[in-house]
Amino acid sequence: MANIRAVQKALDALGIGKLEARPWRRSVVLEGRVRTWQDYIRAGYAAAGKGFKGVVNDIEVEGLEREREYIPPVRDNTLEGKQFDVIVIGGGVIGCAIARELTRWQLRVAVLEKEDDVAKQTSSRNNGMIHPGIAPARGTKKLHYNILGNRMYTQAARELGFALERCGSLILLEKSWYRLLAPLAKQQALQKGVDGVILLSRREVFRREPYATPAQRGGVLLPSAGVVAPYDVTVAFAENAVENGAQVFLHTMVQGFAMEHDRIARVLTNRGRIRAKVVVNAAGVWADKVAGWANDRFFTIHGRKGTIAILDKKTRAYQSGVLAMPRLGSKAHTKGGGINPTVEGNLLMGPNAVEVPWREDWSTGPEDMEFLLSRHLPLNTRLRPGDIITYFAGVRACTFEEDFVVEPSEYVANLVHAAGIQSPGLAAAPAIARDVAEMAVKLLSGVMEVRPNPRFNPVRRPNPRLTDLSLEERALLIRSNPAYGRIVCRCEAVSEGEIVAAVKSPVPALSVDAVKRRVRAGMGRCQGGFCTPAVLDILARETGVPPTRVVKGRPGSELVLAPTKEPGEGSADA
């Protein structure tokens, strides 16, 4: 039962300023002013769990700069007056998976993404784990969708052609007496629906992971845990959606809604006003802002940044599955991170978890690496700091309720929310997509006839990768297309043929970074030091633009300014 007095009492007990709480619909709104971002976060969590549906945190922070948000420079009217049955806002793994599910019906579906490619933000900035479902609390949407999504990945990988490795996750016990709690942990995991939980002794842990820290005192093995390349998964969902009739519009930023009574009449973008019968809010870290445009902001998104280090491929031989050693009694809103394999053959280390005011702040600092090196690197005795080849950060979209928001709006007749999708959002994506698509179809059925799509094909045929082929298969491919015999990226053995195929795919790779996400050119030990010029030349040739207009990622990120000499200049014939 909602208790506004309990919220006010909790805020007063913090002693961080004059803060006020007021009910709004079924949520609670916080107002006032605090000195630090940490105080803002503390207030939000103090208000959670008091019976309200959500916490809307409108507390101001003294001296905090205005939120920095990327705004695409594109301005045109190419989408003015367009009409769709469903518009999905957000081209992350959730949005693209939803779009694919919607194409199972005869619907006009559009994905609007402000970035220059899909999977540019949270969906490519995570460790790619398909979590088994042991961490979420019982009764939460997190747990429900994590368990279902984990099970759905086997079929999704088979249909869409992305790599999935069920490597298992091993939770190491830090103290001997933790073993007394291990049977209880197993029982709770099984009650949650986690598939296959096995208790291991210290000796059995070493038998499975010979280089595990000697500080371990046994472990809990979760065989259903897996890993994927999250950008591959997102691209696969997006491409299959396009193959089945959906459209993906990049550089397209939603800037508001035109409302008519209790409905979204038009979606306002930098490329024109678009009509849609149903709108799906899958906007990631900006989902609360999108909800606010429809006067339905009953939750607040705050960013939680995590830094992850990528280790050299040689380290993969030192570990077979995920290793983690969470600390009991920790009040941090995180599973703790660890070391996990990738489907490409690297190991990843991290992430940490830091509450940040900027939702698109992907910076990294020495303190992040110090945490990873002190907390996670010791989990494997063979790993050294010199094994790290690069690192990156991502920001998770968290609510103060620490749960997913997956539901039709209670107040806007044609809006569905898929928001607050932090970890284990990647694991939950297929299940969330299925339910959200069904919610959208139910809303559509009230205004139009919705029929199954008889031409829907769930199978996507991915472009061939040399590293996945036998020598005989490579030879056959090269005979049919010699471009596959010209290696561009030596670290990852990526050919010209693979890059050209990525440029010509249903969701084309039109930047150096997009090529990197599709085929891994530039992801090796040299981090693109060797192959970037060749990738740039291939992009220029295949897209018909001069090399000076080829971008690294977002518009304005051109890599070269001008040629240093004209063609033929300085040659023997000159």
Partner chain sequence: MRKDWDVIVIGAGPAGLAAAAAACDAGAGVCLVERESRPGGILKQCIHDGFGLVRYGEKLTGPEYAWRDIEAVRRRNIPIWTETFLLELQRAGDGFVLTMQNREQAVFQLTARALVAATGCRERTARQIFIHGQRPAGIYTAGTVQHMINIQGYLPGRRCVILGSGDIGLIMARRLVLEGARVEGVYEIKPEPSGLTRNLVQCLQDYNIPLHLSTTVTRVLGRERVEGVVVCPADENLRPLPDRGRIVPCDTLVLSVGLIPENDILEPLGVELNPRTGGPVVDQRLAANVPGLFSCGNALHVNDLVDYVSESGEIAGRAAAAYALGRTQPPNHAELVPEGDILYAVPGRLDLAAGGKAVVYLRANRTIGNARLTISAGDKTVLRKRYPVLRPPEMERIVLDLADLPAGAGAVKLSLRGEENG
Given for the second form:
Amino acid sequence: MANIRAVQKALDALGIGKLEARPWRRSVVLEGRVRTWQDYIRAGYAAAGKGFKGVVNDIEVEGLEREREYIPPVRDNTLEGKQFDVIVIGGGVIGCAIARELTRWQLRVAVLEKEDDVAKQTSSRNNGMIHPGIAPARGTKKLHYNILGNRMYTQAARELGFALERCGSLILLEKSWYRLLAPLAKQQALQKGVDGVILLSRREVFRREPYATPAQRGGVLLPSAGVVAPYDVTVAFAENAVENGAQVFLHTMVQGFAMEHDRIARVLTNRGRIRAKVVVNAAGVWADKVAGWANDRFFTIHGRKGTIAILDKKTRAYQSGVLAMPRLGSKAHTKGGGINPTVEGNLLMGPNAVEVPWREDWSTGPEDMEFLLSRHLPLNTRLRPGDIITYFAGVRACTFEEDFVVEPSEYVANLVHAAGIQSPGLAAAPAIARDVAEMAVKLLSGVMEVRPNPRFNPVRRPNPRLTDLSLEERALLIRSNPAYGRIVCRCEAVSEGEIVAAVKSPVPALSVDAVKRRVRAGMGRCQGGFCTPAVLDILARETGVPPTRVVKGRPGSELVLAPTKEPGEGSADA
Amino acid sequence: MAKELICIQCPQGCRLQVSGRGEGLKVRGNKCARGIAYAGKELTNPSRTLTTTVRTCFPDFPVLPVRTRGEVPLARIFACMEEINAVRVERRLRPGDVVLDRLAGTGVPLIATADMGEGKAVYH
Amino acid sequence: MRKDWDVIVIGAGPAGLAAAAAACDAGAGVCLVERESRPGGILKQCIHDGFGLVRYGEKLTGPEYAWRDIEAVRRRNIPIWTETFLLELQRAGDGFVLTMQNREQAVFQLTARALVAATGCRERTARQIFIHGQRPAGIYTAGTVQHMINIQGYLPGRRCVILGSGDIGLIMARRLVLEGARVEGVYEIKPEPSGLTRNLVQCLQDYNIPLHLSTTVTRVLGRERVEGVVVCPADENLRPLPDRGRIVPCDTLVLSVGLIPENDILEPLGVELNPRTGGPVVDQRLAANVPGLFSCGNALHVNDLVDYVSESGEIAGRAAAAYALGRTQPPNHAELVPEGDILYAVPGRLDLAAGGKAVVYLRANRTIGNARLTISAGDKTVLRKRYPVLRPPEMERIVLDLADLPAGAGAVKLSLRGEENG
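Please supply the coordinates for the form predicted in complex with the partner chain, as a counterpart to the form predicted on its own shown previously.
The complete assembly is shown below, putting the previous chain first.
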């Protein structure tokens, strides 16, 4: 039962100023003014769990600088008047997975992504965990989609040709009396549908993970946990969607909707106004803003930043699976993080969780690294700070209800939300995509006949990756195309052929970072010191632009600014 | 008026206090005689070997490393660069080949320092 | 195509080229493997002069220095496999199998009795020294900038800040200015510069580029391209003082913050590495703990002069040839133990059975004056040397005659003591 008085009481109890709660449809809207972002967050959580569908937190924060949201510097009319059956807003893992599911039907599908590539925001800025599903509470969408999604990954990996490693997750127990709770946890996990739970004694933990912290007093092993490269997964979904007829439009930002009664008539973008029968909101950290354009903003997204450190590949030998040691007493949404392997053979450390007012601020700070070093590094006694080769941050798209929003809009006839997707969103993606596609098809059935796509091919033929090949296969490939014979990135042993293939792929890699996400050139220990100049020349050659126009990522991120000498008039006497 | 110089004739890096000119040159702080010669040169006419690159017309070797054969006055370095930047090499050169006969009125030639070769065919 | 070699040298930079020539002169059948398209290693892009004073008695540019080595290898008809990448390195019998790839041969294997690893070093990156902020374009290591300017002819930035006063950083400051960029300053977290005095004078002073000591960069500003950096003074423990940070606008941050020997390819062989140098632990023949494996150049430890890189290549090449041709005795090792103000010394052990002279390279761990170096075994002092001043950036080289050591010496002590701020 929604209880507005309970919300007001909880707000008043915070003692952070005069705040007001009012009901709106089935949600609650918070208004007022607070001094700090932390207060804003506290107010949002105080209103959650009081029986409302969502918390819309419109409280102002004094003196808070407005976020400089990235807007692609492109203005043209290339999409003006185009018509699609489904427009998916957002080219993250959720949007791309949805697009691929939609291509099972004969539909005109478009993915609109404002960034210069797919998987640019949260989908490439996470640790690649395919969670076992032990963390979400029962009865949540998170749990439902996590459990299903985890199971679906085996088939998705096989069909789409991305690497999945079911390395298992080992939750270390900090105090011996936790072991009394362990059987209870096991029972709970089984009730939740987690596929496999094994309790380990301290000795059994050491047998599995010889370098685990001596502070552990046993552990809970979840064998169904796995890891993927999240950008690989997103690109795989996107490419298979394109192979099956979908279109991906980059640098294309949705800036509003033209509504007709309860329908979105047109999607307004920086590249023209587009007609769509159904719109899917998979806009990640901006999903609430997109909902707002359809007057359906019944939740607010707040960004929770996580910083992750990448460790040198030599550390992979020191750990077999995921290691974590949650602290009792920490809130459910802050306890995450640990050390996990990657499918490429590194270890990752983190993430931490920090509430931030800016949703696209991926900067890292010394305090984040100090946290990782003090909290996570000791989980494995072999690791040293010097093993860190780099680190990055991502921002989780959280709602105050801390659950996914996966549903057709209650008020807009042709809108489906896939919003508030944060951890375990990557693990949940295939299951969310299947449901959202079904929701979209159901809505479409009212206005058109939807037939299965007879040419749908779930199998993607990924570009060859030298490091996955046997020496014989490698030799064959080089003989068929000598460009595979020239290694460009020495740390990750990536060839020119692989880079060229990435540039020519269904969702082409057109920047140095996009190449890095596709083939790992520049991801190794030297962090692109040796290969960036070579990748720059290959990109210039393959895309036919001068080197001064080759970018690291977004427009404006040109790598070199000019030739060193303007072309001379005279020539040498030579 | 004394001028401070760091002698760079050896790694010791003596801090020299120099006053006077020509015959009246006075150097203090030097631990050996080379410091005096260095100070005299630096005060009257500091000169340097200029190392840089010139454009070529070969895509596999877009810029060719060059240097001056001998030193040019420090004050003329940017004038030299201007002239060098106008050059475009149209023949594959080898170290020691002359790129410019007389650089920016200094009388010092500019020579190639790298072997432009034909690439790998040479090596195996 | 010959498949079996006495000696294979990995890396055709100055160390590898010298090693190959020396191995050939010692009678071994030798070839070189190089991942880049031309031999010469990093010298190809080091177009400045100052190389070769020790070895040739003249000031050469990097490409000129490399050219002499390349010509020496060519005269001996030593093959160089260029654009050839080493995929796997394995022990087989009493030798090694190298699995490699290139465009022409696709995947192929060579075997060798002895191996010289001359793989050079890589640069430390911004993240490894914990510079924070987003990751815009325009953050480069000095070596990358050097490659862009000197090999590709691209200007990476117009307004640059250089972090680190190592020699490459100083040289790139001058190079950027010559090519029309502006260098806002060179920042060094330590209270004294890391580079050679010669470079401080000729790269910074000559062009009025300011050097800010005890100052570092803590943050990069900008989203797509670098828009500035936050610079902070640092205390005597090299900790930045964030309250006193200020913004320096720039479009490029160039890092010259250290070099790391690259020996990753050797790790599967079980090579023992010295944590101080990042290179293999070797004896005076530059033999590592893996029989038949030799190390030289910047892969062994980061040198300040290429002349020493070449010298180490010659030693390793000669020793590898002797090993491959069965001319060596089983080793009898004595540890060489550094003490006092020594940052590190190479080699880490002496093979008394091999005898001869040992070239010892060492660095002081701080700037010291009136320094005394003694080498002793048991009660016997075998060498004494005095230095008016020693600075960590400058490597010292001494030659020790093993014949001077008492028979059966267990450990040899290398002791350096000096006075602060000499």
